[in-house]
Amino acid sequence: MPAGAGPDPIGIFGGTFDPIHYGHLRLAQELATGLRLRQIRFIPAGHPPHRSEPCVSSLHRLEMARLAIAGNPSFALDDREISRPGPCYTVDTLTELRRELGPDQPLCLLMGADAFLGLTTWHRWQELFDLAHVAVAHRPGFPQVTWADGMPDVLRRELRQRLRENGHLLHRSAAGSIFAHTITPLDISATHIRNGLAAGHSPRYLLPDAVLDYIQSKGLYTVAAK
């Protein structure tokens, strides 16, 4: 570890996984190895504000991540936001992960580009900054130059004052900066994968053999359960 250095961070990663595939188990294992991340924890959604309400219930998406994650022993599943009453906001599911977890701990919000994009729509948006740094997953050959175009001038600014080119930077800070990460890039939705299982169609090989299991064995996305 690079002289100064503080413990290893670890990655958030967050979302309705609705349900959970290939595309968010690679994101999150490359920024792991990239990002040299101790931990990465899964944090299914109880009721995204941004959004409408999930296909299928909070407690059928946290069984799927869980057996998603099962025998990786750099993911760990957190139920926090499926237990908490109504919208749940990254902020502050990030201010109690920084009362745990203490001051010196580097945290780092893990997203895709176009998540970014919207960053601004995000409830107390500027207060993540405070909590954790941001590791931006895009596309091979995504210019970042081109961040800004179409950016909300405050967005812009902060992108031109905290990203930073040297990963290894999260371990010397506990939030703060943005990092931006090349990843594999693999065209799957969730959105896709609901439709096609009410069409009678299969998503094998979009996600794991568990968690299409689970979504069989228990009727999901079918079109009475939409």
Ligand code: ATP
Contents of the next structure:
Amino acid sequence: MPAGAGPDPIGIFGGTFDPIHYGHLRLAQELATGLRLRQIRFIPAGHPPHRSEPCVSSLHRLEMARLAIAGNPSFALDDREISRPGPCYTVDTLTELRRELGPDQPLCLLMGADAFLGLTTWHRWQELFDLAHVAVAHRPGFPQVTWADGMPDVLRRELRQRLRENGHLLHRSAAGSIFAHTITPLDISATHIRNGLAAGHSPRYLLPDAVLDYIQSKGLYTVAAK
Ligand code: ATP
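Please give the corresponding structure for the form predicted in complex with this ligand, as opposed to the form predicted alone shown earlier.
Entire complex below, previous chain first.
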């Protein structure tokens, strides 16, 4: 830990993970390295409020995430959103984590550029910055957040005030900054994987073999989503 810095930041990575794939895993890995995060907590969403219901059950998505991160000591699975009844809001999850980990622990919410561009639709979204930093990874097919056209003015204002070039600052405060990060561009999406499976195409090499074996053994995603 460098002089004057607090504990190393913990990354919080939520998603539907329906199913988890290498786009998710590289995002977590590259932000962990780039921002020197001591741990990444993967938190599968139970009932995501701002999108349609996931295609497979929470328990399948949780198990696939467990298989995907197995063997990486920096990655941990957190099932709190899946265990919570009703819609799960990130602001509630971060509030709980803040209570558990204390006011000085830097927390960093990880997301792709597509998720960040939709941030104003999230419940009490401005409070997220009181609870955590936000690290945004570039995602193929979406504009770089630092010059995105079409961003709502309120979000652009937050970005202008909070964007920091230097990831070291993440270690010196508990919350409140935004970091934009380039990662290896992988144009992989769970939608594409689900559609491929329903059409009988193998998603091999887009996700870990252990996840694919699980999908096949349980017969998941054989029917195209409506
Ligand atoms: P779907 O196609 O079902 O919408 P998805 O592939 O976008 O799923 P999610 O579980 O919705 O996956 O995404 C969780 C988080 O991971 C989001 O913040 C999203 O921006 C990010 N993410 C997903 N895939 C990638 C990718 N290929 N590159 C960068 N970020 C990604």
